[in-house]
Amino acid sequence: MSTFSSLPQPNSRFFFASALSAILGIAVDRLVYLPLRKNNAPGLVFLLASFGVFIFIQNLLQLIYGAQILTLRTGPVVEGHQIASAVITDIQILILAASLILLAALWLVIDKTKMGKAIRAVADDTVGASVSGINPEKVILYAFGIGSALAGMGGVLVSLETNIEPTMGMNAILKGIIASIIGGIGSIPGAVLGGFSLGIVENLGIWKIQAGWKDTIAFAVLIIFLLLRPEGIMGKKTDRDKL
């Protein structure tokens, strides 16, 4: 297992993971979407190109770095803290308190911010959006900047947990949409209330049954969700969904 020593230190990770993050965002939205969206692609081709830019960047990480497992971890691995008969290390409550900063950093952002106004009302309507004087195109590199930023410092957050290597992204992707869809779509209270509820679940399922059964368990919630629910807890019913 190989280690990033000439990376800079945990506390400046976060910079410069979010800085490079929010360049290769951006460089991917003027690069791969605008194309598509002056041509008025349909979504599904968005999605494709969605997974072919995530194959292409997977792929260049393994040609850069190699498809060994690394690690940003230098020292020993400390001992938790006991609560009731689970067990939380450290580095998990950072990742926790993090986690919570960034999301109220998020949704003030998102609510209070002039920005955050004008991505919500491109989201809702891009049309309706560029009529009132934004410029849609504008927020659209900001929401991308800002994602993808995001992207990053969740990475070093995760990357202090556990190794690292180029195909680990893919399980994120996925428990990020199941979580998404779980909380409701476009909902950021939803999402983070879809995300804990996925990681409860999942967790209060392996302590009966194997781990490798976790995945099952996640697929099986996105189903029931998509079956009984497919708004999402914090969703709301559109009105092809009453009909």
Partner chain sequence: MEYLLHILVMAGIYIILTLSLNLIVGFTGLPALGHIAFACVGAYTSSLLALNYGISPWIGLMIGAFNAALLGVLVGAPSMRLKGDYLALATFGLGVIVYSIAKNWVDLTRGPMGLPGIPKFSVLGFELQPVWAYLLLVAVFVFITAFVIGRIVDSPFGRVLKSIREDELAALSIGKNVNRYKLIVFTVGAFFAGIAGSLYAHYITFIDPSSFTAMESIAVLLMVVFGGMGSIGGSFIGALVLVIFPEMLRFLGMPSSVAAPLRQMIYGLLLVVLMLRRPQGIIGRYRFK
The other form holds:
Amino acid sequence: MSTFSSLPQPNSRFFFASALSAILGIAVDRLVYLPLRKNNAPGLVFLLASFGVFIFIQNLLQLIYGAQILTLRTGPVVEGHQIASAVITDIQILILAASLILLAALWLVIDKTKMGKAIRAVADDTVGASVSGINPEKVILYAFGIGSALAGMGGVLVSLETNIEPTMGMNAILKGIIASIIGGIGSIPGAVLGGFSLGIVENLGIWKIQAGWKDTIAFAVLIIFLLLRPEGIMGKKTDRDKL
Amino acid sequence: MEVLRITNLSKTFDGVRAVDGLSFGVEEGAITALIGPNGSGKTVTFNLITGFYRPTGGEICFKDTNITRLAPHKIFNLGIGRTFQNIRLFPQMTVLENILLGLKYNSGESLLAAIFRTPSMLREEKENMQKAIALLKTVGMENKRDEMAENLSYGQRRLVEIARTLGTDSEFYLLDEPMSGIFPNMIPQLLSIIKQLRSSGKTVLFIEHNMKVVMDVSDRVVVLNHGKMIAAGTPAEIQANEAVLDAYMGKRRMRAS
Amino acid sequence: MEYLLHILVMAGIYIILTLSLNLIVGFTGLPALGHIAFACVGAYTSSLLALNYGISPWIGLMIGAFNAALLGVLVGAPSMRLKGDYLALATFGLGVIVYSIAKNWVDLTRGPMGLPGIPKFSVLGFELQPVWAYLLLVAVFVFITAFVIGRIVDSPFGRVLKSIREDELAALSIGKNVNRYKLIVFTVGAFFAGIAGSLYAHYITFIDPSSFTAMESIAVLLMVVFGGMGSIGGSFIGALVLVIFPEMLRFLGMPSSVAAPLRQMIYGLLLVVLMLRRPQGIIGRYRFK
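The structure above corresponds to the form predicted alone; please provide the structure of the form predicted in complex with the partner chain.
Expanding to the full complex; the earlier chain stays at the top.
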């Protein structure tokens, strides 16, 4: 509990965490994914390597901080606001507002800036993009930086509401993947929709059955989507041709 | 008699009509060439016939069966074998294994036959081994039987793929540019293989850019442009056809004659 | 000595898991990330049959393996048409769901409390109490698994599997019913994983959901990749090295709060280095695409 108290105040912690995440993300890309891209490695190799990175970092955190649960409370527990039959706390409002601002910023960057256009071009067709004068490696570097910084900020926001432990990452990754598949990969409104839908379905589900079934519900939803609508709610329906 | 009938076939990719209301038939026991400028929809038509693409509209009938939306392996099992323009071998398997995979197995490719090493499976395997070696001989590749397919040259891979397809013993063969990348000294051999297929009652539809080859072996020629059929007839008729000359104008002059 | 035999028993159980996953991932090229789910089904089936109905572990093992295979069919039939990454996700999801059922269906599985007092195997009325006796039993099952899977891959059937791994479309073009082959392989793999799970349960005599986490599936996959995809000998090496090696950390006198994460870190680092330097594994030759 005292681990973080030596650090500066909440706002600067926020930026410290996201900067650290961005650096870590870029470092992993340079050390692991860049050589794999150069080897023209297949998808499964990337997947396994990223699992390796994940396992390594998670256990490094466990080695440093121990497996115990840390709490990051910024003030005394206060009563929330009553809205209809729901209760929402100040912190929850803060998390919601911060998420919306970050989303809007991400959407602006991806949709309006030159770098955003370059990111989309590389995602769409790497060779085509590099022919038209975009340096894919530079773009990937930025994408990793932005993506990792956002993940870091997401981590801080989560820690305001719940306890933190080294193993919390797995769940976040999985829920993130599930939400983006439900919403449609490559679509920011889809990601928002997917995230909210998943949260709502999970929590409606455990309203009737025990809370432990949350993951089961999430993965059941994922499998249903994979089988029936793999392109997600907002994703473009790709031609299901084989060649 | 027609063995294949294509009616009003179309295929759209992201709004681009690759095949656009195409209709033609293929005569049984004949060699038909499918020609046309680059991007005229020849390979797309092959992929539609063999079930690798789903048509946007239209119908494909093989003999009396509507095969329009069948899965590729089911279409194959009706007697339609094919090769690919960009050659699809199994790269990290030997040449011999590649050929064996094309041959017919009655019981040998089942799980129980594998676990119990049934005598019928072993016999079938032995017979097929002989057939595979014979096939490799017809394309002059018997000395490469234990080589990994990925280590072959482009032309050699093309020959192995043709041998694999010949081994399927199909009724109807679709060959996508079988001569491309082949050493010139092998071309007469390949042409005689194709003619042999005809004399044993098989049907061949092939895509080819070399007009000399087209004029030499085909009984009929079908010409595509912009996804439509613009002409069909005997090689002589096609050579004299104005529309065909227009289609090729500025792209590729007909070099034969 | 006892301890060494114990490690070998565990290695044997992992060899069965690794071989069965190699059939799916290495020989057929299907990215399956939830293999431990089938071991979980095998383990719980035969343990519950033995504890609740007094059914012999021998029969329980067979029923457990069949149950695992049944799950393989039920999950495999709809998901075999999924491509690459999506299949990986669906199978990973399967792993999480089965784990979550083991943890939350408390009435059946006792949830996190686990199932204690699972009986051991008996031969002619004698319980296989000593570890060496159990090692013999596991060795027999390792032999059966290696024999059956070895024959499967070294046959015309196995040739079709490899062709699917190499180029699924080309396999379709020569009439192979690709999805059917995939489903058969997935089911056979599940069957042997079920056996491994049941062997584990009747050896340790206690199971709880924590033995069947998603990380465990990744560990088995690492063993497959480490030894070599599509290599039977590789699966032996992968399982032996990765079971025995971390045990050696204990002898360095580290407290478990350090040794456990350190072991995982080594796994993680090994996985990354392997993918960068030698994705075909220690003795594998097949480079996967």
